[in-house]
Structure formats: C-alpha cells, structure tokens
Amino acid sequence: MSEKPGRERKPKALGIILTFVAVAIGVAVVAILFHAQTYTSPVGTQVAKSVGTVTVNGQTLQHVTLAFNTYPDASGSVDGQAIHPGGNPSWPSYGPTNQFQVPAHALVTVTMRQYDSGGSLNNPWFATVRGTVGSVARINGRLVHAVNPNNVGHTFTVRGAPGTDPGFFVNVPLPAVPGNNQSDNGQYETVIFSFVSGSQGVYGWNCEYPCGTSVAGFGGPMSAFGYMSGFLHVV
C-alpha cells in the first residue's frame, strides 16, 4: 500500500522550520555580539558651548559651538584619555568623542582639525558643501563651496531620522592633508562651518570617504560604530 500524499512533506517542512530557527538564532547571536562591542567614548557626549545669540535670515537664534578632530589612527589620546580604549589603534577616527549635543533650532558653529590623508570619494556628490549657512565652509580661512573629490580626507555628514526631521541634511567634505606623516602634532587642515540645527531628536552622522577595508572601502572602521560615525543629540 502506498503512503498517502503529504506524509513525506511533514519532515521536510519541519526541516525548513528548524533551518529558519537556526538562522534566526545565528542572526540574534551576531547582533548581540556586535552590540556588546558598541563604542563608548571616554569623554562621553560633548555638549555645545553657548556663545550668545546671532541673527540668521532675519531670525535671532541661540549660537553654540563644537570642536573636534579627525585622526589618522585611534592610538592617540585627548586630555590624557585614549581616543578608543581597547579599540583598533590603526584605524582612523574622529575624536575626542563621536557624540555631540546641541539645542534645537540653534546656529551651530563647528571647528574641526583634519589630520588625516585621503584620496578619491566613491561618490563625488559628497565633495560639495551642503546644508550649512550659505552652503559654504571656511577651510584654512578661505570660503569654499566644494573641495577636490580626489583629495578628500573625510566628510562630516549628518542626516535627519524619519519621524524626527527627515529633510535635515548637512555634508562638509574635509580636504586631505598632503604627505604621509600625519600626527596629532603634525600638519592639519582647519575646517569651520555653521548650520542651523533641526527639531529635537537623535541624528546620525558618518564619514562618506571610503577610508575602511573590504567592499568599496566601507568595512573596518567605516562599519564599526564610533570611529567614523556617531550621533548628534538635538535637545
């Protein structure tokens, strides 16, 4: 007597279910391990310094400032504290922190020192200054709307999260430092720019220059939170 159709399907169906469960468990384990490696800055969140008020496009806004740097590696220290304790010392990084706090709807003026070398962007669109006041940045005292897309060290690119301020966007390309002997005490490019912050919420920022490894240069420090990425907390 032949078996009824469907009797052989149950083991196959069970096998498929167990496979999906195993994959789900694997994904969960990877997620937990990745979360366990979340970078915590030794200096915490940098709160913007209030410097009074300023008029922008006819509106009086609170004026605050931030200052941070880009480094050719994560082996240095800021105020005696390691930039990335326990991290990969050969990876480029922002420092002394990747967390910044600014008030909502304020003029934020950022001063950066860019110590790193660089090269060509995967997408030259990010070589243009976008979202700043006047769509400009001041690089070594000179106002610019863009930099050479083949001579970029890093970018500071901020995006609004859906549901918070999806139209918010800032992109500032940072020119590469010439030569191959960059150090915290060596040559750097000074980049200053201002933007008006958005609504309250958490905004993600990252670097769009492929300074990592793997596919298209976006592995390694580019995919490990805290080196070339972080958050802008708008309160």
Contents of the next structure:
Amino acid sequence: MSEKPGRERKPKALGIILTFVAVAIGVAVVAILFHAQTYTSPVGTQVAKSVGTVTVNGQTLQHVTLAFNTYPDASGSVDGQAIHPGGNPSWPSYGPTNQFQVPAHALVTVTMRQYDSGGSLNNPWFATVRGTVGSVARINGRLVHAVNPNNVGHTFTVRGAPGTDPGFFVNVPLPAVPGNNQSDNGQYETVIFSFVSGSQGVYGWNCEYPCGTSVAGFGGPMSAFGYMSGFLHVV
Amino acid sequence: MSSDLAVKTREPDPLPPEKAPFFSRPSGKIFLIWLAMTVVGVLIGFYAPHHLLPTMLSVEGRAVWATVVLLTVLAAPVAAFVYGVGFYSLVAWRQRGYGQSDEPPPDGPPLRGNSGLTILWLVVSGVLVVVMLVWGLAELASENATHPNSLQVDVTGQQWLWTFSYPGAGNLETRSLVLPDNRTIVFHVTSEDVTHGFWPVELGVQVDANPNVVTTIQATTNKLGAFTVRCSQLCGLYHSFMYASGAVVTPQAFAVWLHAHGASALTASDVARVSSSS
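Counterpart to the form predicted on its own, namely the form predicted together with the partner chain:
Okay, now the whole complex, with that chain kicking things off.
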C-alpha cells in the first residue's frame, strides 16, 4: 500500500514555516539593532539641569542648562569622563555625550568649550547664529551674530524631524582655535547661547563644518552616529 | 497496476456547447469578472489619488495627478483581463482530486494560433503605449517651456539641510521656501557635498542636487497653500531629517515676507519687481 502523498508534504510545510520564523526573527533583530544604534549613546543622555524660571518676550519659561564640548579627537577624557568610549580615537567628537534631554518650551542655555581647529565652511550661511535668543551667541564673553566662515571649528545645528515644530532651527557656529592640525593643544573657545525649545519630539543635531573624511569632508565622524551628530530629546 | 489501486480521476468538465448562453460559457464568466474588476480599477483610478497624493499647488503637480489617473484608468482593463483570466483559471480549471493519484493530470485540448486575437492584442497594446508616449512628451514639453517673467530661486542641498536663495532679492538666503502664486519658478539646484534629491512634494517636480553641477527645473504655482521639501536621495545619516517647509502665498504676502526676512537692502521697486507676476 503506498503512503498518501499528503503525509509526504509535511516536512516541506514545516520547512516553509521555519523559514518564515527565521526571516521574522532576522527582521526583528535588525530592527532592534537599528533602533539601538539610533537612539543610544555610549555614555547616556545628558538631562538638562533646571535653574529656575526666566522671562523671555513676556513669557515666563522654565530655565535649564546644558554643558558639552567639542574635541579634536575622541581618545581622551575630561574630568575623568571619557569623551567617546570605544570610539575611533582619531576622529573629532562632541562630548561627553551626543544625546541631550530638555523640557518642551523652555529656555535652554548651552555652555560649550570648543577645543578643535578648523577651516572654511562649505556654505557660509552656517557662519551666522540662527534661532537663538536675540540671534546671538556669546563667544569668549563677546556677543556675536556671526563668525568668520573661514575659521570655523564646528557648528551646533539643530532641526526638527517631520512631525515636530517645522520652524524650529538653531545654528551656532563655533570658532576654530588656533592651529592647523587636529590635536588638542588645550586652547578652547567658550561659546554660550540660549534658545527656546520646541514642542515634544526628537530633534536631530549635527555639525555643518566638513570635519570628516572622504566625500566633501562629510565622511567618517560626520557620517557615523555619535561623533558630530546626535539627538535633542524634547520631553 | 492492480485494479484495486486504480484511483478515479475526474475528467475535465466538458465545455458548455457553443449555443449555451454567453454568460454560462467560460468566456462569458471571464467577461463578467473582467467587467467588474475594470469598474473597480477605474473607480480606484479616479478616487485613490485623493487619498494617496497631496493637494497639488502647481500646474506640474496637477499634471502629475492627471497622469496618475490616466495611467491607472488605462491600466485597469488590462490588469483586470490578466487577473480575471488567472483567477477564473485557478478556480474553474484547477486539477481536482490533487494528491489522490500518482497519475499525471490529463492533457487539455490543444491550442492553435488565433490571428484575430493576436492582431487585437497588438493593436490594443500599441494604442495604449502610443497614448502614454504622446501624453508624456506633451507634459515634458510643457514643463520645459520658457517663461519670461519667471522667479529664479537657487536651491542648495547639504547634509542635511536645504537652503534657498533669491538672486533677484539681494541673494536673500532662507531655510524655508516661500513662493508667489501664479508665477513660474525656476529652481537652480546644486549640492555642497553628496547627491541629494530636491523634491517639493506638492509642486510635483523633483530633480537631483549634484555637487559642482547646477540642474534647472521649474514649476508654475497656481494654488495657495503649504508644502514640504524633502530629499529624495538617500544622502547619509540624517537623510530622514532633511526637509524644509514651504508655502505658496499671494504676491503681496510674498513682498511682505521678503522685507521681513532681511531683504532690507532692497528698494521698494526691487521687491515689487521680484514679487510681481506681471
């Protein structure tokens, strides 16, 4: 008596099911890795420090502060805190983190130390301070609207993702320290600026000075998450 | 093979006699399926763009809309025929009793060439292709027509922002793209770094922004409203963040906007000239 063909097909059906399960698991793993790569930082998120309230254009807002720096290489540490743990030591980097969290519709005052050398911007438009209170930044104690577009170390440029405030935009050029190579000589420019955060959401920030490698200076640290780019989480 | 192992197989259903009512024959049933699917396809062609496409703010955007409708309507009867025959064949002419016998299914009736059907197929296909070709060439020609009083806008893509400059307004450079209504806008598009894709969605035009190359594309605004500029080329880490807001406004509002956004060096006549469509 011959066996029914229906029974012979079972291993084939099992194979198809296992294939689907394997593909589903693969997709899930890739999605989890992608999400983790996108929204995590080697040293976590810097939550803005509340320092009271302030009146801006007649509105009373919560006042918070952030402090971070830009470094010519990611190998060192500042105040015992590694700049970019596990990162490429020869790439310039923001530090100590690239993830910041601020409350919505608050005045955010940022204090930065810019340790890196620099050069010319691809687009001089980014040499102008935009989106800050008064459209100014205080650089080494002096209020400025713009810097020399041919002497920029990095920029801190923030914009919203689709779904957040479409008009939100902050651009602060950070002047280069003297020197023609990217080695930390201890000199820095102090840059202080304030902006009013937008509505809740994730905002992306990056550097617009071509401090990377390969294509137009936008490869390497400019194209790898965590060095010259990050996210501003508005909660 | 012993007789007790012989498995009964169903012979194919005899085709209805030619004098049977048309809708009782396979061709009649396929025709009904085709007709129903064609009607559904045509309805989708007319109504789906309202849900799939944004409100277009330019002549070119309306042309995109019309093209989507036309091609969907033209494709509907063709797709309905292919799927109709396929579905009917799968159901009516499937091999019944699969798995109950080791015998192969019986052969179907032999098929011979049908000159009339071949000619019909070629003619219908040819007409459809020619219609699409003529339509496409006509739309392309209208998009490349020159307009004497067009507004020039320089578009620069850089990772990961768009900036826009108005050469006629003292090279005023902005992050948002504001345009006057009823005016042909000529975009001069380039990139500071890698290849980006300039895509003002609701204007219905799109062109690559290449480094060291200026590519020109134009659109004629004909409706007030807001639009979004996106990047259509995967350009790096924050490609998904690379968008800008834009708006088509009245010429008067455009003049006000120029003044408000730092075109302070402009004289009143400069602003009037840039913002006027006449």
